[in-house]
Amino acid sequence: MSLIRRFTHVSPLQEYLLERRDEGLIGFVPTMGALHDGHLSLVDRALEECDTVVISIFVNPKQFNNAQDLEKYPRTIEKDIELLGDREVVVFHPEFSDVYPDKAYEVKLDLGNIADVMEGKFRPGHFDGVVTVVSRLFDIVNPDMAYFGEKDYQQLAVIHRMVEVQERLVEVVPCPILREESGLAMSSRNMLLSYEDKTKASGIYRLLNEAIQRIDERSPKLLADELRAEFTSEGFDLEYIDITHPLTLETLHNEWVDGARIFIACYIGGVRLIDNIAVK
């Protein structure tokens, strides 16, 4: 008999939790689905920490600028519902009506310079998407606790503010980067990679950490110059390379601060990736 309870629509969902609340706290991992390793990790971490755990499946289209991205977005909810084995969760997978039953909501928030750079400066709306459906998810499942992987560490650094500015009573947990033996970033979209392209997109993580070992000799702006050089010449299609201060996304360059991260996004057979690794 299976442990999961699948909600498609937000009242009952919202009925269910109102009886769970008495029995703990409830936990919260968001997803768009196409689940991996990565994602169960998170769920693992809210099992060990919530008596009560949503994992939300739902590809928000808000959030895509590129209606090809949109279209080519990998949609397992059957696969995904059996790889959640006997974890004992609630599923929430619903529809574009019931999270949205006004087509035009949005939400507008002043995010500073977190939002602009890298992600948001090559995604346009991608951050506006992203507030606007984990404020609306938030407000449905009204979490204690949310789980998100740093792999997408400037979202991750996107909630931390939107919780900020909404002074949400949730605690915004983050999880580290789960990655597959060669190194490669567990990712839904690694599944859109043919054997060929999967195998060298395994050297994103090669070049992160080969250019950690260089950071004594090399100030951030070099490093990230040098790195740039070396993702173009072994035929990546790179949009950006940028090493910041790990709070406020700004770009370093003369001087080397704790927890820089490095940041990465590419191309790799039409797919795009995003990594980061932080210097220690």
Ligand code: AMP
Contents of the next structure:
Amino acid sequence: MSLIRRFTHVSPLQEYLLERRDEGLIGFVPTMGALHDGHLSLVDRALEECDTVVISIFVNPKQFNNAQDLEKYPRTIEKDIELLGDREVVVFHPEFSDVYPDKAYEVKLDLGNIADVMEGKFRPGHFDGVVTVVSRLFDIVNPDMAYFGEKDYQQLAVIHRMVEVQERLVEVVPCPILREESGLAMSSRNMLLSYEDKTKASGIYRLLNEAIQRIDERSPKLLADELRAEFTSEGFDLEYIDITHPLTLETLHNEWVDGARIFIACYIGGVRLIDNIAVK
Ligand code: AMP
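Switch over from the form predicted alone to the form predicted together with the ligand, please.
Let us now look at the entire complex, which starts with that chain.
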């Protein structure tokens, strides 16, 4: 028998969570579904640390700046439920009108540089959409802990900032990137790749991993330039490569700092992929 409780509407979920709150911590894992082991690693961490775990599955149109990308985004709810297996979790799978009774609902915060660079630059409005949905979902679920993957490292920085600005009591827990055996970062979008493109996509991690072995002889700027040349010569349709400070996300030029990170966004077979790696 499945131990999963499913909710579509806000009020029944909140009534249930009101009961559960007395039992202890509520953990929250927001997702857009098409679940894979990366998502499950967040869920399992939440299950270890919390008494009740809520997973939301909602493809948020407000964070897509490209209508085609939104349309193509995989939606596999019954498979998602199957994948959760015998985990005792709460799945919140709302409709648009459950999340946004007011269609125009929007949360706008001054997030500064961290939301303007990289994803913010190439996907204008993306982080406004992320902040809007996560803010609303936090209001609905009112979690003690919320789990986010470093796969979307910039998003994690944005959420940290959002929690600080909104003075929320939720603890944001960063979780490491889960990868396929080939090194490709797990992503719901990987299922849109052909077999050949998936093989090619494993080159992302290979090149990033090779790059972090060479930092002693290169400035961040030189390494970024080299990486751009390498990705381009291997036929990647590159959107950006950036090497930044881990907290401010400001581009590093001449000097390395502890925890510096390399970020990439590229298209393979029309599918947009992102990845990042910490420089040791
Ligand atoms: P998404 O469904 O893509 O919005 O992702 C939901 C959450 O899962 C986000 O916090 C992601 O960063 C996280 N996530 C997605 N892929 C991975 C991965 N490969 N490893 C770890 N976390 C991930």
